[in-house]
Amino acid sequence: MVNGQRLRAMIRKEFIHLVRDWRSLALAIAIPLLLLALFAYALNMDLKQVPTAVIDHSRTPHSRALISALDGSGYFNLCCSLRTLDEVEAAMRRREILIALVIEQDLADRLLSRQPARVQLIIDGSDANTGRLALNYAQSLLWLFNPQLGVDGVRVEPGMAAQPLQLAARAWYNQGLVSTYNIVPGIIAIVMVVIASMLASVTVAREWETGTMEQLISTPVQRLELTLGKAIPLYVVGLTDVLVAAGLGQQLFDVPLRGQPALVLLVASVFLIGVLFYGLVLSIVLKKQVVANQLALITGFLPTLILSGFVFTIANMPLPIRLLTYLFPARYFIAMLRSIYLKGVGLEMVLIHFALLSFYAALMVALANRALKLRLD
């Protein structure tokens, strides 16, 4: 049974520690910020402004118009105008330029005329992600430009000219496939590993070393008071950062919350409980501040950056890979918080990742204080 007043006792101990420890609150407090300036601002996968060069063998209004249409689409820069492949190489290897748009001499001509006409797009496949971006976004506004003009031999031909088929699309939750709206939400997760390793995992681990533990052995509190009264505190330190993310990343970014702002904090409080005792299972067993803490940041940080979904697609990972991001519960938080902030569900569309949570959250709190051992070995 848990004693209040031992309780309060822990959870004062343990307040009094991360005020006298003043820096690694103040970390706490400015790892939101420092996290939402280098995840939103740097790691965005939008396409903008991509330096482009173009060929223009034609010279002609038809050719000048395609030119215009690429660069006024806000997705393309047109920097230079070169004369030669060469050229195009040189700049290529200078980074002046990522693509280059070659445009032939008889575009006009083919075109009048209801020929299949030709461009060629070459694109700097050292960069493959932005590569393959700036491909299919030229090759969209090509096509969109003209039904007969084919881009590196792709042709329409000349009976297809009428467009037999005609795309509209429309993308649901986020019309403008804004990157950053995917981002700000997985970043309350990282916010909160990152408080768990750097603050959970040293907790106990400081009692041992300096020799504090002796004292808290000869005491009557109980393993579940202790672990209580130092997760509590942290909680609260978490879940503030929690509330300074969430709120920036409405206030900076316009990222909607079209959810239940209370589910929001009901799923981060249940994935805050879990990695909170995961990072002092680490420091209970390994009893080494400097250990636990590079440990927590090795199985809890860059699990939850690589195989959470976050940055890379699951879907896209090898089978292996995807079969062990079941084992890590960020995968199952950051799918729940974007659903919940872009699409607006409830907790019952929801509910299964919800009980995986809150089975790895009960296990920690489980393993926690089944590791902690009141005596002297």
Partner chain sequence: MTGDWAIRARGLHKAFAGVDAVAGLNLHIAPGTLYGLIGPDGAGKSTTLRLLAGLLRPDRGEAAIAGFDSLKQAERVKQHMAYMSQRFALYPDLSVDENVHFYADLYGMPREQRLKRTDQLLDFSALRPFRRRRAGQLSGGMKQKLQLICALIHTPEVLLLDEPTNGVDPVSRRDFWRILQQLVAEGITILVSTAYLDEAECCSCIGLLHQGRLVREGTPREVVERSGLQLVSVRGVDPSRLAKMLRQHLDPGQIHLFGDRVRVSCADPAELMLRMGNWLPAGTEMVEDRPRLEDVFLALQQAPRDERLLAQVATGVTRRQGDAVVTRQLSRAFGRFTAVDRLDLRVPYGEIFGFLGPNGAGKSTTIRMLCGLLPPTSGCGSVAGYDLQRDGERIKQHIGYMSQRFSLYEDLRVAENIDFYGGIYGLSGKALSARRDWALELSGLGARRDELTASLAGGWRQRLALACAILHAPSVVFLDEPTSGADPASRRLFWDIIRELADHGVTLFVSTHYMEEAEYCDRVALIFRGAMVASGSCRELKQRYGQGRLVTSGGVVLPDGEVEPTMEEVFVTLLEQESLRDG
Contents of the next structure:
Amino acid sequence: MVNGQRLRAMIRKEFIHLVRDWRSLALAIAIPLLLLALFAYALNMDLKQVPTAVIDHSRTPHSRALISALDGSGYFNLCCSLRTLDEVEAAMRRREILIALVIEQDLADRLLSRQPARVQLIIDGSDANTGRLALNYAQSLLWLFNPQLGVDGVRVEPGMAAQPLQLAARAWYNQGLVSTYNIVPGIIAIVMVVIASMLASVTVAREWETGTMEQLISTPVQRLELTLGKAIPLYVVGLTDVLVAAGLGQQLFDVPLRGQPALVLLVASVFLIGVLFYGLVLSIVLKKQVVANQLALITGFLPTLILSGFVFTIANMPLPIRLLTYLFPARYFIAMLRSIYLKGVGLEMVLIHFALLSFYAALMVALANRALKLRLD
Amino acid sequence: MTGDWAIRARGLHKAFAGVDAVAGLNLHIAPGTLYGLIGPDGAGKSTTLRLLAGLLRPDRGEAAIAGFDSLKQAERVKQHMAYMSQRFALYPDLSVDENVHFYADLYGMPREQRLKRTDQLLDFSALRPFRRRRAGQLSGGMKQKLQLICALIHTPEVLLLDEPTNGVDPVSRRDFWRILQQLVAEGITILVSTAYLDEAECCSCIGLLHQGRLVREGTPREVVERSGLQLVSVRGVDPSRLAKMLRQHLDPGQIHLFGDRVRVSCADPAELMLRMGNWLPAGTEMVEDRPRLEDVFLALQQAPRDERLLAQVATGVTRRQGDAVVTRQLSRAFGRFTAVDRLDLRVPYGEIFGFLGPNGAGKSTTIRMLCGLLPPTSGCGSVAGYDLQRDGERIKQHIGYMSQRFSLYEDLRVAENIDFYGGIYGLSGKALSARRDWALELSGLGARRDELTASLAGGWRQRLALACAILHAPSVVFLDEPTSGADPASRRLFWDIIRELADHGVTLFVSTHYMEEAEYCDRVALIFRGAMVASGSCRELKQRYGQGRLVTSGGVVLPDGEVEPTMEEVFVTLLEQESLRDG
Amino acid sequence: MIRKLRAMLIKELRQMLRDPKMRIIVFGFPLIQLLVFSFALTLDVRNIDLVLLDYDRSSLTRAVSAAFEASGYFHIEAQVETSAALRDRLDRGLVRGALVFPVGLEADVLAGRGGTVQLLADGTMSNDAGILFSYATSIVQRFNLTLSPDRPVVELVPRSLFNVNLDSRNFYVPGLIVLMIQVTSTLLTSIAIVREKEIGTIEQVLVTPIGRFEFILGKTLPFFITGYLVASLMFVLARLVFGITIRGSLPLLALVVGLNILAYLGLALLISTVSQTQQQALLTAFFIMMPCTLLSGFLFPVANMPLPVQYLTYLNPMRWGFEAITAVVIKGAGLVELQRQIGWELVHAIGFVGVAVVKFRKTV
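Write the structure block of the form predicted together with its partner chain for the protein whose form predicted on its own appears above.
Now the complete complex, all chains and molecules, led by this one.
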């Protein structure tokens, strides 16, 4: 079925194309580096120093105790003291503050009379996520603050008042909740999807557009030789990207690889085959570089960023969208990578994902070979 | 090889979108034949070759190559055959060697055998010095030869070539055909389609394809003789006026203005000469001429000459006096490389000026300077009265530029292309719609105005490109290889249009390496390595350089000695002389 | 000038929209993606499956697990008997956390000694784990209040400005629109010039009297128009499907969207001018789009970035587009409040288009 000499010839030719267009190749290698640097140094969703305003109508030891509890946490930066709600709104419009704490005049009275005292937290809802995070932090701080209140409503020595129930929370696999740990696997996936499917999406279409395909199919070359010959060099590029991203993750950001490195390579290979042949299918079916390339990018980049569980956890999404995510193989890949990296599990623990990913890859290989016609009509 | 034929087609049928491309074709070609397939644009030449190669599935009928069915035994056929498509189909970013080895591997050639064969073929085609060069950087002729080498690497029994010499300069064309002759001598069967009938004359057998059917077959000589066609050649002081006069008296379809003479086809030359003698001006020379394949072809196609169309060609053109293009010591250097070296040109209004030279001689750099795209590094010149150094932008208002390959947007419709160019020449409203009607008339595409340009065949496309280039009625028009790849009838009509424009005072500056195009020019200049080598009318050049070289492009000496040298021969002689001088 | 421009404009629009597949790519995809992603984008943590390991099996532990279930965030998916089984479920990723009650919890609490509930979370999604902890803390503390109601407490009453329910969709949908504007205006434009270079038609056009500035303007305008059209359609869709209204003034929105599109177009034309092949252009566009998206403040707050990177985001057209557009849509901000954003948008629009024109003059 596959003739070794012909396959080698195809592979060599495709390699030459890759090397001769060195700018594209350089970009293909540089993109994962850039992403990794960005995520490692610049991007995180952890809150620090949220710019906060305070309106303190109470001005009592009680209110000051509350304010200093927030201030001392490190999450909030009490940058200004305001007097009216209008001032708060104006400051938010100017993006100077994100939240504001409003303490009413009756705080001390209510605390002393054992009535629940209310403080208001005004959030800039235009950035709902940061707002919600800030709210959660403030809420947690308050839960820690309350048990420390003495009967007079002012703080007593920490730890004095015993609580009936305490929560001991621990995160497994990632004790310090370091976000880079789950980002490195995500980047590997997104880079592979985009690079592999984008590079693959032009290869066949370009041969149709320039007319070389007509010449090529007049020779004894077989379908599988053609598709494999195109996929293998790109597979090497993709795997290089994986190794670069994984190696840097380990060297620079100390991302632990608790599972088998060979397993990472196996899973990455299957995934790579899937996305490469997806790109080839686009290229074969659409026969036009522009259209195939656009489609590869559109169906690759954003869905992988958003629907794969990379940044946004799939379990938090509504059901129809959750079902939709099963169409994107990055989903299985990222889930498996995370498990192998952080949980150190073996293949038997991720078998379902692996099976689905392999099915996807096999489907794409079959589709590509079915769609490719060695004839002009 | 089995049987007595290498290529066979029986009742071959193929239709595209309900239109028959090949309609019941029967073809039997014996081994060792050099078979030329000729026919007008859209006659089904490419489709026939693709059907034979098994690249298309026929609707009916069967094709076979070297004893194997093209469809059912496609794998075997591919082993025994080589096919060369019309477009340049090699990888431009691969070197010559890399391309050859790629195809050698695809055909499963063992290594030692391949090295010998590659060397042999590279020597054969004189490509050996360029082994490491990227295919994209080769000249047109070298590209075609490389493509041929790739097709020959596995020593096929049958070779199918689809218009292999499009875009190739005369020297390379000559080399190419010499190679084909040698291959046939080695016993390979070759089926070649071509739009150039001088090439077809070198074949041992030709078939004339018309509307998907074979209408004539035989040796070139047989085909010409069986047509019963006779020719009279008329030569006078002003060939253009002479042609007009002849058209008034005779059927315009008979008249063909070619170079400095008018060829009149007829059934009885003696009678015709007697008749013409009555009204032709004194001093006009009349001789009986040998009809060529092209004349048979045209007579068969019966392309009517559209007088109404020709009368409209020059609408809107203002006649101007003096020189349209003048250059003095015009030079352009790129770094240390001098592309154009002290060029002196003077072209008056109303002249068809041929600017000849092989690929890379500096033709396109000169044209780019004359069009105001590229400022000269030294020297000066003017086009339509505007200075090249200072008025680059103004020049563009007064010139038209047509390059057959690139000027149209294939993804736009016919009328949309016209509207686009009309718009960027500043036309709108009534002026634009008047010009649009004119352009549709000129290109003969009135009924097909809503078709995509990509679907047009060569001849239509050229006329549309020309119409777009002269929408604003410029007085100087630059034409870059305007008729490459079109069939003879389209070429003839195109040159009739060009002549009409010149008669109305438009200067046509034709840059080409097709010597047939040169024959239509009033005056030609030959440039080589950036400098002018020779100039004058075709007749002058033929007298000066063409003596004693009575060979046609195939390297075959014609039997009758009274043949005039062609421009192609002049060109080759000159280039050989120049190359020798430079060592 | 106008006629030439109009000719260019019509031609570009025809070329772009002739192929039905391209029409879908230009108009269909942004809308579909907006729709799908709007549902998908949320950092609200919901549907948290827990596994329960209860060594105590008391009425107290049942009350606490009921409180977890009642919160609406958690769902006790299964109860296991051994810590090995618990570990297995976490390893397989079947649950996101585990709740463990030690032996004698109820007795300790009743005796006033206090007891500890253990919550184990899968830390592979670090953000989720943090939020999960804070939910759990709230539940436990609230539960404590029911055990000892007689203590002074401060309660937090959240109130959200501009987005009453703190619905993340109100934030993400406009953000997604900004992202889509970037993708649609950059991708297609980045091949606009390089394609004509590849086919060779650019030569023919440049020998006509059309100026280089007119040419590049003719290349920009159609994408500007389709970009605007797509943006408007997306705002209409956001209104119809998600009920997102534009708080600020429409002319101001038109201004900030327009400036933003212009900046992308300039950037894309620059890419197109310096690229040799379409593939290179697209890869370069992607190489630039990706950091622009990530450093815009849309997915990751700019304030959280290190200071040098924050300065770097000044060069990011999407950052200013994002801030200006979301401010107008969600907060109803006015011209005065947005002067900084609009100023930077202007700098980008003029800068990128200017550089593209200069570079084009030099290279073509």
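Fair warning: this is a prediction, and the values are worked out from it, not measured in the lab. Numbering follows the first chain given and starts at 1. Take the two forms, superpose them, and find the largest set of C-alpha atoms that agree within 1.5 Å; that set is the rigid core.
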Requested in this report: Align both forms on the core first, then report whether residue 70 has a C-alpha shift of 2 Å or more between these two forms.
Outcome: yes
Query raised in the report: If we fit on the core, is the Cα of residue 118 displaced 2 Å or more between these two forms?
Result: yes
Query raised in the report: With both forms fit on the core, is the shift of the CA atom of residue 184 between these two forms 2 Å or larger?
Result: no
